[in-house]
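There is one chain below, alone, in structure tokens, taken in the form predicted alone.
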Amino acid sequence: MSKEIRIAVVGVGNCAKSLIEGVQYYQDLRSGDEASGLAFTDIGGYLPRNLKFVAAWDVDARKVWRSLSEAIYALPNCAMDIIPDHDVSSAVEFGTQVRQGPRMDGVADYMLDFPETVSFRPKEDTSNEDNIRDVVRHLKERKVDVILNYLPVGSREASKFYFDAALEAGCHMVNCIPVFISGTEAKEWEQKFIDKGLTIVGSDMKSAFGASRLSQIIQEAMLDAGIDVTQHIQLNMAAMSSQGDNRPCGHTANTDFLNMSEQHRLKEKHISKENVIRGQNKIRGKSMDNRTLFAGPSLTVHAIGNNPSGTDTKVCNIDMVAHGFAGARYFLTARLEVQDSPNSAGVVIDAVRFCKVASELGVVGFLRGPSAYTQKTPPVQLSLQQSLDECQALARREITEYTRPQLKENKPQAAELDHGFNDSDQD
């Protein structure tokens, strides 16, 4: 068993910054220190110190061809600094540069209308842009185990490019964004990964404790108590900074929110977030007729003036109506404010380790337990406890009813594996 998990990052944004710094943070902890913030300290013998970032791609001129250790601090990244001296040398392999990937649909044109402090600035010179052969060659040279898809929401063509590269290079994949989430696409991609003997966790990252997790917990608790949830509205919006920025101006949160302010890039994100809420009804056989179940991906309020500032704060507002014993009514409102990117890093640090452990056990295709626990639209929705049980079993290197059919020796076929509720084929 190799004790190092070698990771490639596609999209060196705030999430990548928090993950890389977070790995460094947990590597720096002294023996006996409490590792708070981790759902799983040990996954099959792999600890955070076993993660190493060895390759990266981006299109922003401020990041391309720079050291990955430096690029994570370049604008428009605005996530909190976890490592004050910016020394991430234990987490990032020496000499790792951010290579220039193809732009494709990864950068929306309207992003260029905003100040460079909060938006992307693609590198215009494409002479050094990696084609798929170059990407595959680099992945093999760097001996990459797992690729993280951190591209902006709406990047379907760019995601396909890196999915194809992963298959050709023999790399596992963690798909952190809502692409290829329809039941048909999920099965097609799963079969490709099965055929190559690879694992995948996806799709659309669910933060350690964010809007989707909170919605799921409340929805589950009410349904399990026999209470009928007739309205569940979850709205997310940009917020003022929680990092001491008191300037009198509006904020655009981070580039993720700004990227999603164009509605056409939001379709799959909207579907994916609602899958978390709707899925809990479906797995319990509860009707969704005459129910208001809605999850809005983002509300980005732009600053008035010429100098908006980026922050990494997200606010979730939940409004629920439910009916219980003899029709008694319940009203519930909740508000959660989080620092967005560290919240997401808390599950990805687990997802990459689950990919590695599952592959060592001979499991291929979508990891159903880890996908349900860490992603909004997994191949099959599970209750929080079911997904946690599956994750804990895999962390102990145990095969379960979900993983046994996916052993390579059983020659799994994606069409015959468990694909549950997935409300993503809707128009």
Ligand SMILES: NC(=O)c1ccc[n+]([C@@H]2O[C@H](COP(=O)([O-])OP(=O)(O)OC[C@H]3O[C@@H](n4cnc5c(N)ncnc54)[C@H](O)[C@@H]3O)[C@@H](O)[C@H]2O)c1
The other form holds:
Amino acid sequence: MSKEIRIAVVGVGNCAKSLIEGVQYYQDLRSGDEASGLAFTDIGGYLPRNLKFVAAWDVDARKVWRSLSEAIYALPNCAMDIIPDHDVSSAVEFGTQVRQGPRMDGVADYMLDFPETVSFRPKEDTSNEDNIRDVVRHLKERKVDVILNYLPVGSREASKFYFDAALEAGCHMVNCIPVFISGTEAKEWEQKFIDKGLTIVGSDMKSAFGASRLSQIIQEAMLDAGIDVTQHIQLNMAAMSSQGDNRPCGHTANTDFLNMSEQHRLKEKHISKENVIRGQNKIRGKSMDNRTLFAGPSLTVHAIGNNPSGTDTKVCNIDMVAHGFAGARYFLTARLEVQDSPNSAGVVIDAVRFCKVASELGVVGFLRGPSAYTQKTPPVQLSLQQSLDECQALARREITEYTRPQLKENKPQAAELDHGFNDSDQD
Ligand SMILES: NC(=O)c1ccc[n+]([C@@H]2O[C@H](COP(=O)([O-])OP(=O)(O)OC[C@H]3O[C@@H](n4cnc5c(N)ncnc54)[C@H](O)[C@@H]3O)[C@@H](O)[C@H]2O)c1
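Rather than the form predicted alone that you just supplied, could I have the structure of the form predicted in complex with the named molecule?
Zooming out: every chain and molecule, the one shown earlier first.
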């Protein structure tokens, strides 16, 4: 069994930076060690240091055709530096270069209106762009096991391009963004991955402890206590706040938030974030009629002037009203401030290892437990405990009632597998 999990990154932004630096940071971790910031040290014999970054695609002129180890430090990336001397040589295979992929719908035109320090600057010359044949050839040459989709929200065409390439090159996929989240699309893609004997984790990352996880936990706890949640509003904002950063100038939201400042791009993000809250009502059979269960994806904050710097800090405010014993009222407000991109890296270190272990056990298609644990819109929403139990079983290399029907030998059909959301929920 090869101990290396070879990874391709599509979109070398803040999340890729934190992930790659994180794999470098946890290099010395051994099985049985407890590590702050990771839910799992050992997944089926794989440790974080078994992840190796061997391929990458982007479109930004400051990143393409540079080594991946350098490109993660290029503007407009603004996530915290985890590795102060920028030496990520254990995590990134020597010679790995960021290739230029097709732009398609990855970069919204309005991103060009923001100063270049905080926004995308796609490379104009398209003559070097990889087409699908080049991408598939490169994935095969680099022996890529898993592709990470880290494209900006709203990149449907570009995501399809890399999904197709994954299927052709025989790579598992971790779909970190909210695309293909309707029941119909999820089933169609799942069948294609099953037919190729591949796994998929998706969709739309749920960070280790971010707004979604917090909303899920509070919603679960109240519902399980018999309390009726009549309002759960989660609002998110990207803004420098109280994290001790005393840089003198103002800050603008990171590119993930800027990219979502136009409504049409964030429709699926909105649905996906609300799925986390509503899913907990749904799996318990609790009514959502006349309840306000809302998650607003972003309030983008801009600094004044032409030379702002980006902030990777995200602030979430939750406002809830609930009714308990004999109608007695609860008002709950919560505020969570996180460093957004590092917060997302741990679940991806796990998701990648789940793909590898599941495929070694002969499981194909969407990994339901890991998807529910690490993503906002999995094929089935589970309670936090159920999803954790499923992940722990897979980490022990055990097959469960969820994974058994997905064994290759059982010839799974996506249409017959559990898809908790029907089409009208998400289409
Ligand atoms: N906690 C989190 O940060 C979190 C949680 C859930 C989901 N996500 C999602 O993960 C994705 C990545 O987040 P991020 O913060 O790294 O975003 P980012 O804006 O920092 O990075 C996106 C990268 O994609 C590149 N890109 C744009 N179009 C491209 C194309 N056609 N081909 C290749 N590359 C292209 C950009 O140049 C940029 O480097 C986003 O969709 C985000 O919403 C993030």
